[in-house]
Amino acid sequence: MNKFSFFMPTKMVFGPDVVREAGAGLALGKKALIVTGRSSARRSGALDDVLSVLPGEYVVFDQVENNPSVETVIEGGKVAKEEGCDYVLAIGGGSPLDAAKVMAVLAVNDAHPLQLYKDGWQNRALPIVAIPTTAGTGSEVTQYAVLTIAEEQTKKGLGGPDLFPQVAYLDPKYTESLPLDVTIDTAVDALSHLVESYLSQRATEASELPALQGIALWGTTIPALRKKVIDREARAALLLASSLGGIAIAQTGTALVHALGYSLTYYDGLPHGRANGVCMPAYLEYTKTVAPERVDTILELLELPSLAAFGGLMHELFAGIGGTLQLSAETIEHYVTKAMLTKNIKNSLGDPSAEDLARILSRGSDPRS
């Protein structure tokens, strides 16, 4: 057994009513920063439940896009110093619960948000709560916040260990209000996080035991996906899956899919998770070259026969909603040039080449192939 470290400060409450149940608990100071996207955390009814509980002051940004931008996370750093936040309270899915980190470490730290890629920060984060509103990134149990660098024409990742939430409140209810293609777009991330993390160099014996469990129990939601009829119980297996697979990302970190997959966002358009999926397919093929085993413990945990058949699946999941890919070669090697230049590709399996990386992109265009 190899040596590791296993690092995981985020206290999880999971089940139904869990933020209402929290009480004056919710609370981590006296004044709170509640950062929001613009519909989502009051279209959920998680806003309410923390209104109706919450102690003490609080100020609501709700100004937060897909991809949340460098200016964003300006705005809501300057919201706080200005309100006296003392925490954050971050409701919503990824691009809320990832710009409520970075608006945590600007509170207290006069930096520009560029800055702290190259630099780091001095002073701790604000402490903060994490309530998450969809299925997919699980950022509430992470250390990373993701934005979006105009500058570099990119997403980035930034991370620190004060970028753990203290605590996260998961309520599988509150993904309820999400539409179909939304639901399908995260519940794919998930699935992302969870196979890049078993599949990276830096799994260890006790990363690949959330990793394992996360992509069995999502293997249980499959029937409902593919009916597109998500109830309650497929929706809290999709959230625990979710949280599992950022439990093991935490650890390990992503591989080349995310590499790949943030041009496809940032160019193309494709929300985050549908970029992976479509990634998804060549790259289990290409795994299964050099770590055939691993491959074959996803596709049993899946329940899925074949590579064929996961490719299947992936079209049959975005099929409707738009998940394929048409890609010239010149923007085929454009992206692998910048995916090139990320850590993802140095995390995966194999070390993969720019042809490699231009041989899933180009397979991309149908997860069948």
Ligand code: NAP
Second form
Amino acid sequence: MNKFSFFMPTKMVFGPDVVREAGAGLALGKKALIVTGRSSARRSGALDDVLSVLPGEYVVFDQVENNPSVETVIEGGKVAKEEGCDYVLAIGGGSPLDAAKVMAVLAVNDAHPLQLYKDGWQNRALPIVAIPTTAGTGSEVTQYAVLTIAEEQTKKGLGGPDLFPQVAYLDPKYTESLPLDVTIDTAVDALSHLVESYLSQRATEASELPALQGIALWGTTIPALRKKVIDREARAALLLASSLGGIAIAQTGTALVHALGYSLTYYDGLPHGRANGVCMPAYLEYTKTVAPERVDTILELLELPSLAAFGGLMHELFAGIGGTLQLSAETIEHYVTKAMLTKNIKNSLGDPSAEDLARILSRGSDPRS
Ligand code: NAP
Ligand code: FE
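If the one shown is the form predicted alone, what is the structure of the form predicted together with the named molecule?
Expanding to the full complex; the earlier chain stays at the top.
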């Protein structure tokens, strides 16, 4: 066995009604900055549950947009400072969870978010409670926050050990209000974390355990995803699979799928998970040439007979919600150049070249593939 380290300091509390049952224990301080998107924290019932038991004071910042911007986290950090908040409670999908993490840093550090990428930060971020309402990003158990950086025309992950939430409360019922398209997009994001982590250069004996378990669990939801009728049991499996994906990428990072997907979101507006789903079949085909047993293990766990069946599944899931796009050769070159600059590429097996990435992206943007 190889040497490795494994760090995941978040306490996970999983199951129905865990937020209400936490009671006063939900508070990590005297005054919370509650960070949410515009409506889903209310629609999912999570905010009501929180407010019904949270002791102490709070202020709500409910302006986080999808793929959060630098401006939004500056705004939230300012509110936390002015209001004297001593912890952050995030409710929502990856966007509010990630934004909340950066706000927790800015609340106690005088810095511009772009400086954090370059120089890190001195003072430990405020403690964070995370309550996911999507089953996709795993942000509730990772040390990452992804922001949209307009200056660089891309999305970029920030990381630090104090960005791991202190506690994550996972109640599958909060995902029941998700529209079908977001359910599918986020489910595919979870799968891409599990797969990219298992196929990472940085995978270890320990990171593979949550990744493999998560892929198998995700596989049990395929019939429900295909039927597009996602019952409570499938939602619980997706939420846990998504957290297992978070635990896995917290160790390994993501790989080339995420690197390419960021441009598909930034320039073409594809939701994050769908952007990954578009690239995944061709990514697996590429990886099969360098690590065939690993790709076969993934297919076996998903109970899919072949890579063609995997591609077919992605097609089926995105049918009717828009999972194809056509990119010119020039656009593909542009996205590949950007992706080649990311750390994610180095995580990918097989030392992929710009030509490999271009092939993956052109297959992904070919509606016949
Ligand atoms: P999201 O951007 O947080 O939310 C997508 C949409 O779903 C929003 O319109 C949101 O509404 C709505 N929504 C969320 N929960 C809902 C619910 N229970 N019922 C009804 N609507 C709901 O989506 P996401 O895919 O979870 O997060 C994507 C972001 O996470 C991206 O920026 C991505 O790069 C990042 N990410 C982070 C990590 C990490 O490790 N930190 C990993 C992967 C991806 P509201 O606006 O009203 O909330
Ligand atoms: Fe992701």
